[in-house]
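The form predicted alone is given below as one chain in structure tokens.
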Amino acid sequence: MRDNARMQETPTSATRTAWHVLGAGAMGCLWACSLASAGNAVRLLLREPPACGSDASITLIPHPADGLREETLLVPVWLEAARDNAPIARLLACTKAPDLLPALEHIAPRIADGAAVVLLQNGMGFHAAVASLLPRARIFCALSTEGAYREGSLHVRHAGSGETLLGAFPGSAEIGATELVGELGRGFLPVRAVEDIIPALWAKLAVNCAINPLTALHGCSNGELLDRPTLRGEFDALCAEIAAVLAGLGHPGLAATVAADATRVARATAANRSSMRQDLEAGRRSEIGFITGFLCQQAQAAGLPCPLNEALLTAVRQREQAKQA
């Protein structure tokens, strides 16, 4: 096991551009991983390091699309408290959707002005808020396929190689999320560019809301929703609702998709426990407020009915509470 040579290079001041990762979970670590490899200064941000700033690695057992020669890497990082006060100019946000906000909270004074904030969550419903916290930002959302889990602290494993698409939140930066791609893409996870994010958003919520509530509840893989007939009778009941809604909320060509989009994907990451499933067997809080949540939301404020969503948000809030009790 060594360092990369890639991840050794030290590019001169001028190039090297320092970016705060927030949330040491597997993306987290994905993602500082990445930002390292192309010489990003990257610090990790923990509330509470082992030893606060202080050099680390991050354990990476890399993808093979990555074109990283080593089979398991050590990546150098920085590890910083939460609580420093040296400021961040970029920031990649990469806890779960429920954390985001006092997270941001936390780090807020240290958030310099004109700073680039890109979050990285699922769900819907939170970047306006993050906008209005942090008002002086520029905040950008970011949709990733890339799959990875967490072997141990610090210890991650790229599973599944995908593509995250970039673009800025409307009415909070000014310009367009271009500049930051050609900086969160130098490393070995790909980053595309969009003008208009929102409808990305949309449809990855929509995919979001047909598969992780079911397989948290049902405690099956992505690929059992299509393959069990009683599991497929609930997705396919589920995927028909969705799409009404999207109908309803003034998504047409969304609703025409989505159950193709759902059935896709699930078939795609057959193998795969969704995050909602091992957020819910570990006792952790879910994602579920941001997902099928936003979607009942935006349901009940135009008077759709959506019976199945709201069931489901009901189980899933009901199975927290019990492992958390």
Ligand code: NAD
The other form holds:
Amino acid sequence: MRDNARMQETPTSATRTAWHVLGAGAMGCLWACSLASAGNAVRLLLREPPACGSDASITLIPHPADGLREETLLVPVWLEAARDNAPIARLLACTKAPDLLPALEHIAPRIADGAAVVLLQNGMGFHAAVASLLPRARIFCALSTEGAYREGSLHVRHAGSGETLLGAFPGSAEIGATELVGELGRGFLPVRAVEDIIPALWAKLAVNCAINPLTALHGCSNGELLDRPTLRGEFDALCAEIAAVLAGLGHPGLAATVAADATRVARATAANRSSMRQDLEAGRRSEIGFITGFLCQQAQAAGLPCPLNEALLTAVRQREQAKQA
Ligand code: NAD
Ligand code: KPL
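Pass me the form predicted in complex with the ligand as well; I've looked at the form predicted alone already.
So here's everything in the complex, that chain up top.
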């Protein structure tokens, strides 16, 4: 490995809007690096006070598609305590879904009127709650197929190159996402504005409902769902139930493609340990409540049966509790 290379802040950084990044995990560090690479001043909001209020560097192992040439880079960022009082005009929220609202409640008084708040979490069911918590902010949803994992504290590997879709949460931001894409997409991570993000959120949710709980409970790779006959049977039955719920909720197009979509994603990510499997195996709380849990809530409200999804929701929650006990 070559020596670490230090990414320089460009002279334009002083003139660009500062971006606060909430959550210094895999996605938070990756996005902080991408924003900093474009000359933005980046402030990483930490829950832990000791290291806050100082310059620091994120160690980034880039993906070849990032075009950064170096094998390892040190990217300068400013560490800031959540309880600091400087106003926040641009926020990229990168916590896991269950941590999002508590984290935002903590910094809500700092969010400026008209601030852009981008939610990068997997799952659904939290966007409206954030919009009510921050009624004067513009809320955006980001859907990312980038893959990253932490190698250590402030040390991230960009493992899979993808794309991020950005759209305004309906009713929250009068202007679309195009203006913001110009800022967020200036770094090495590609970002694309979409007019209506909701169908994309549902499509991703449906695929995650099909893959994540089964892989987490069986401790198998995504590809094993397709290749092991008993798992394939469970996967097919689950896809059929998800399709029936989507059809009942008024998403016939998604209902028609969910089995093929989930199969394609499981094949394309065959060797992956799903994020939910990783969470359960590490004894962490998973995002099940915002994935299968959200689908079950919507199904129940519409009077649609979803026994397979309900059973998976219960089983994953029991597994989480057993690990935490
Ligand atoms: P992560 O666990 O690596 O990072 C989350 C970070 O948030 C942690 O460092 C945690 O300490 C921090 N955090 C939690 N509460 C906080 C608070 N109150 N204040 C400050 N920080 C707080 O998770 P991740 O892998 O970066 O995933 C983040 C989100 O992005 C998830 O919803 C995930 O599903 C989604 N996502 C991740 C990937 C990926 O490849 N990692 C890809 C696409 C989408
Ligand atoms: O999004 C994913 C996850 O693990 O959360 C998939 C697409 C299933 C890839 O593992």
